[in-house]
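One chain is shown next in structure tokens, namely the form predicted alone.
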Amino acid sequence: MAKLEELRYRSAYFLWVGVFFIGVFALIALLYGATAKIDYVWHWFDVPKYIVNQERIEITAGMGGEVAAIEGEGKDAVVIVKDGDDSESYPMAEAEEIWVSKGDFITPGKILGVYHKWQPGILLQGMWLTLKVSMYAIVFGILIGMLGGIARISKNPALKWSAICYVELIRGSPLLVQIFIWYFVLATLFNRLLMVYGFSEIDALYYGVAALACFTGAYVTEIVRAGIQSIHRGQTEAARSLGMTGPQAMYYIILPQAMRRILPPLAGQFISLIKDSSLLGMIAIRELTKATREAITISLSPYEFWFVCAILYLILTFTLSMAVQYMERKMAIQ
């Protein structure tokens, strides 16, 4: 009887696996059929150079004069330029070609040699900036959320009411509006004050990080509050009966247990943060979405680049999701 049940289960399992793959292939076929019906020429060969490309680097002369000598060969070659008593040496270690010969008269800015170097393309640069901004915002968002969550359940009315006002104010307004306030209002005020006292201005990138961190911190505050309150009150009472202070009980007993429960919603919030970082393009920060728009403007190939943009965002969010799941398993084992 047990073998029959197992056989039925396996048959049903493989049946629904087949249904899943049929659905996937049907979706791909539908997408392919829809794109085939429109008058559009695909240019996928344009995409790679916007991810990584070989940039031509020119070695130029800083002074005019005569090429007095070319010493050495290959990677050891050095071009020596003289102008009267002055001379300059230009190492050609990376040069693939040397464009001058001994005795040539050159002017400042003359190309002495060229070489090619692999560089990240505009999409990869945008992806890296998206990752950088998101990681900064996640770290500061966690700090704000942990402090806010503890303040949210505090018996001190000043702390509790401040946390409530912060959460309701941030959650009650769109993120784009908050980014504009940080960039056009707060950034203008702060930078003018810094200039008055002789300091350099703060880059727009950091105001974007601040906007994302404050926005995320409000949601993390509620997640932390719910996680702490989900731990039975008896845990706190038992810790206090052992002689622990309130902060000690929170740090050693309550928070470690609450962390296991708040990791899944935190992962969802951080994944949303990575996607929300696309709004920073509105304040001239070249994150992934803005980089994609610039690539489309140059190449005039919108379909290909929006597909690539979506895939790159998927790589970021899927990696973060896998990392959080790994942390969940590690914490469950402990």
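If you're wondering where the values come from, they're calculated on a predicted model, not measured in any experiment. We call the rigid core whatever largest set of C-alpha positions still superposes within 1.5 Å between the two forms. Residue numbers count along the first chain shown, from 1. First, how it differs from the form predicted together with its partner chain.
- Comparing the forms between these two forms, the C-alpha position of Gly84 differs by 2 angstroms or more, with the core used for superposition.
- Taking the rigid core as fixed, one finds a CA shift for Ile296 smaller than 2 Å between these two forms.
- When two forms of a protein are overlaid on their rigid core, residues whose CA moves 2 Å or more are considered shifted, and Phe20 is one of them between these two forms.
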Second form
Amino acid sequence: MAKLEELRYRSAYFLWVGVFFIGVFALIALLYGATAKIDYVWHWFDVPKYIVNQERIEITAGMGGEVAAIEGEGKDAVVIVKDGDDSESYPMAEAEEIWVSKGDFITPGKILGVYHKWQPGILLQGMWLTLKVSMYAIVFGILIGMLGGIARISKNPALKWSAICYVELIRGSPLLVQIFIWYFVLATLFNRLLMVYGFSEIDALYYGVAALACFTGAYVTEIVRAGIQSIHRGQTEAARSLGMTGPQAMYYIILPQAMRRILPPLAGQFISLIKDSSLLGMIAIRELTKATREAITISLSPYEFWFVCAILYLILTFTLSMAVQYMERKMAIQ
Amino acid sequence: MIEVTDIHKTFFVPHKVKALVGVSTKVAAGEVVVVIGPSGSGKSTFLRCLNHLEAADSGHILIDGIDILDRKTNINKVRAEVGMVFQSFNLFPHKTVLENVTLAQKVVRKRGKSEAHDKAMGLLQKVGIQDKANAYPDNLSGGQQQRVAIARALAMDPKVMLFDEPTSALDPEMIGEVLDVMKALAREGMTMVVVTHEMGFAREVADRVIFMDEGAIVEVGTPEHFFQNPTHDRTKLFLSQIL
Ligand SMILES: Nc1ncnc2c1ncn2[C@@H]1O[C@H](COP(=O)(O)OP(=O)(O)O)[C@@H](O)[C@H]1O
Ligand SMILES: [Mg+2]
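Now show the form predicted together with its partner chain, given that the preceding structure was the form predicted alone.
The next block holds the full complex; its first chain is the one shown before.
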């Protein structure tokens, strides 16, 4: 009787798993059907070269003359060119094949050998920039948030009210507007000042990082505040009753405990940050989204590239969330 | 050792409560004072004023001759001399038992690693949990945790120990082990102020019992006095409820 129940339960379970996959395939088929209807031609084979591509590099002779000798083999091969008393040698370490042989007379610019080099395509470069910008913003966001969170719960009104104003201002306006303020107002102003005093300008990238860091910092401030306040008052009292100063109690007792509770919401915040960094394309920073748009302009395949772009973001966010889960587990074992 | 003169304390949040209304008393070096009284009578507030976890609104508190209500006093220095044991233990859960006892020694007393370690192991032995030195507090029973808390306070070599209902959060079978540690401490001549309803403890080691009600000291006397002929009606009523 119980067996039968279980069997029915299990077959129902697999039925719904089937429904799930059918649904997914139906959705893909629907999308494909719709694009076929408007004669969109998918060019998936175009995509990889925007991620990595091979560049052809030529080793050319700098002077004309006779190939006097080819010394060594394979990786150690060196082509020696002689013209009267002049002589030059060209290491052919990376060349796949040597195109000249001993005794050939060559003109300057003659190709001695060719090799191919892998290099990141525009999408990978964009992804790298997204990662870089996000990492900077995360580091500074944590710093700002730690200080902000501590200021937020301080009894000193100057600190406390500054923190409240900062958080409310940042949370109350769109990130895109903040990025524009950083780029069109603060960056222009500051770069002009730098020029007046004879320094060189700061790259737009850093203003973008600053905008993201300030934005994230406000949210981290709130997360840190909540984390600190979630630690029971008795912990501070025990530390203070032993003669520790306020900062000592904060550093040795409160923050280490708060960190564990802060970590999960912090991870969520940083995943949003990676996604929000896509707005930096608006101020000419060539992060992943902007790079995707450029790739589309060249390839004229928008459908493929937007999907690829989304998947590349997913790789970044998923890696981050796995890393945080790993840290959480390590901290829990302690 | 402790001299309290007419201290007042009023709380305004969440609503106005006069927690202490003119408390004065003296505790001599080596004396053991037990404070009793109904819930909400201001016992904890009184104790917490003694190490400035609460700031008294007015009056004077001298600890070993130092006025802790004086703004110029470095309160952290005074607190290092006044150990406190809480009802809810308040051990540091992210540190091992040993680290709980060594941390403040290093940070506040600036002791070296090995000196702090030896001191801690000696105290853990004294309270009978040296074999749990590397365990985390959450893996200890309530009685064990409270004994660690006592060791943690003693590690600072305090001149005074304050206990705020140290056994109230414990299962009955663990009360004895904690009281035994406290009795041993009292016999060694430690100056102690203990808020507790364990009258057996009071009878055995207290030099003096203070009965508080509604933020004031109502009656003071030896333990015998309280057992045999308490004078005030409120004292009688309270004792009849707890004995
Ligand atoms: N931090 C506080 N904020 C507001 N009211 C408090 C605070 N601490 C104690 N009280 C109030 O002061 C009174 C005395 O409390 P307490 O000293 O804890 O009494 P006891 O320890 O004798 O039970 C109670 O009415 C309590 O509600
Ligand atoms: Mg109390």
